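As structure tokens, one chain now follows by itself in the form predicted on its own.
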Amino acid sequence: MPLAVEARALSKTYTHSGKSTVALANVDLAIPTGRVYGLIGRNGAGKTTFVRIGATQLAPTSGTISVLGHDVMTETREVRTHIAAVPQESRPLYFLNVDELVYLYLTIRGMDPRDARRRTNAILDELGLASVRKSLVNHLSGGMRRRAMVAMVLASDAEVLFLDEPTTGLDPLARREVWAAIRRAIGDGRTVLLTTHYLDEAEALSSRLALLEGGQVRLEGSPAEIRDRVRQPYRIVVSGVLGRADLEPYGTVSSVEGGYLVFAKESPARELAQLALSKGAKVSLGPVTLEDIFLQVVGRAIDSDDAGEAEA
């Protein structure tokens, strides 16, 4: 069986007013079928550009990308029969109500009307949209409109789903409803390429992850594999008594509210925890989170806003 998505030396450079900005630089990714594959990174890291190219909405500058063995550039029509996408900046048809939006999308894709009706009803129930099914899309909040767009794509029979920041603007309960629907899609044998800046979302859903920064893949693997490749896999939060100079021999120290965060290897982490407890400090010790990994690899938090204009 071919890969769901395969990119080889994929690059994209935007040129505006004589200035060139690299959005993707020689990206190689092999995304298997029947999984959620997560692309994580800051705004401007290249996630949306990758999705737009894979979804046939944007041409690469160089390199190749295929979906289920079909080249995106030379077999575009064939690719489009196998995919569905929720772009990051998508806008639904505001003159339709929610029910019409989903049902019309499915019938336009060629789905039998009876099957389209059944799928529409099911997805509106699953994503908590049944109560607003007759509401015009332009009367909904931004979060509800986003949910309606996700419902459209998840209700389709597409084999590969491109979901670009699908839960942006959703409340915690709505996010988990979307998560459940994504898991159901995977249970049906479909593939989801998910971009997100919510690291808990990436870890909860994805069997494999790629961390993008500056248009390049900085880390790739399962969440467990990525943790294993981090140089300092333990985090210790120390509050009180000990100062930065006391902590620096054990690992990399950062200031946090109420104390210090130290990234360390296992043995120094345990030694530091014992020392801090013996001094009467408050200590929290555990494995690094994906957010910690991002901070270690990239050198800044995932929600920092200085990623540049690569995807403007």
Given for the second form:
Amino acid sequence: MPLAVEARALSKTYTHSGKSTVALANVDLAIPTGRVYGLIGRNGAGKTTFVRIGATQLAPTSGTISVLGHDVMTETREVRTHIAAVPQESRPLYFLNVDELVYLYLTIRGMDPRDARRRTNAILDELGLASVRKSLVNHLSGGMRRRAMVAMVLASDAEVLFLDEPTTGLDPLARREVWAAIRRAIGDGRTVLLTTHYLDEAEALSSRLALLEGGQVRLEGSPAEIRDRVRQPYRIVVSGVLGRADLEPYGTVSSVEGGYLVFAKESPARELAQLALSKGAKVSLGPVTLEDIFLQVVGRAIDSDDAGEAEA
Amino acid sequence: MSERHRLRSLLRLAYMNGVVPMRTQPLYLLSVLASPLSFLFFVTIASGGVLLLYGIAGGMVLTVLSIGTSLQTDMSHYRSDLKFQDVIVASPVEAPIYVAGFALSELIYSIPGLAVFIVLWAINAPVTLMAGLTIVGVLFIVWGFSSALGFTLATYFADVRETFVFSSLVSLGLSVLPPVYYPITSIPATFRWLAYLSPTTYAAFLLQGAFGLKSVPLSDGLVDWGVLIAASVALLVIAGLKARWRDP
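The structure above corresponds to the form predicted on its own; please give the structure of the form predicted in complex with the partner chain next.
The next block holds the full complex; its first chain is the one shown before.
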């Protein structure tokens, strides 16, 4: 079975006014079908560039990328029959109502009108948009508009969906409705390539993740695999009584508001927690979060442009 | 996509951008008429009514020419601000279908404006089948080249405000300076050759002939049609070659 998306040595350099900016540098990614694959990274890391190239909206400078086994540059027409995309910062056409937005998008893609009607009704119900179906999108909140955009592509029959920050601006409840719809989409065997700034979202939805920084893949794997690669897999937050000098023997210490955050291996983490409790300090112990790893990797990359595994 | 699906996509795009806005934004319909009627008013008043029919012919040309500038503005806005073009690029819809759908939508949107000029023509000039066919043919070709020009320019601007500058210049160069609203004899002979650089001059000649404002010998008519068609084909080819669907 072909991969949903496969990139090999994919590079993209933008040139404006004689100045070149490398957005992607020799990226290799293999994204399997039937799953949500998360792309995380800070602004300018190359996430949107990768998505735009895969979605046939942007030409790469070098390297190859294929969707379901079809090269996006030489078999573009074939690729486009299998994909749908919600671009970053996209907004719906303001003079349409929500129902028209979804229904017309589906029929413009070539879907049979009866099928399009059925799918439109279903997705509007699913994403909590049924009550505003006849409202002009211009009259909706920013979050509702974003949800309407997501509804369009989720209702399509595309097998590979490129969602570039689909939940930006949504409230927590709306985000979860979108998550549920995305999960249902992959339940139908489709693949979702998701970029997001919300690491909890990436972790909740993605079976695999890639962390991009400076146009390169710094970490790749399932959330569990990424955690397994962390040498200090526990985080302990200690506030009061204990000082930095007391904590440093147990692991890597950094200051946080009202106390310290310590990354440690399992045994020192337990010892530290017991010590803190015995001294009457407030303490919380848990596994490192994706955000911890993200900050460590990206922070180190910014400091030294040195790639590598997280050592939190 | 099969031919049937292509046609469906084209018609749905045209409905979406042409028919729906008439319902949700009816005031915009008046803006389609504003410039052509203003010029007609000015030319008619200034000439004491002598140039009324020239003004009607010019109004028809400008109304259809405005389709190109509207298309340019709409497509720039949809591409740069709303990212709607990117949504469509990542779908089975091909660029020519997208452009044709939007061009048709702009034509639909300008029908009420054109109807005003057709009524004015019917009231003020002899209505014949040949004149009617000429009007339809000329406006169809002007629609084709203005749409091709509009799409090509739209794909080159990152900011929709930049398109306003070009759409104004295009309007000026194709509808105000050429003898669209007045006879070419009003232009000093020294500068008359400049008028022949604009394809809209030939469109106006054909309409003025259809309105009975000038006699058009067969050979002149063939030249006018030939130039108009050649210019349209050239612009359509340029649009096909130069317009960007996937960003480089």
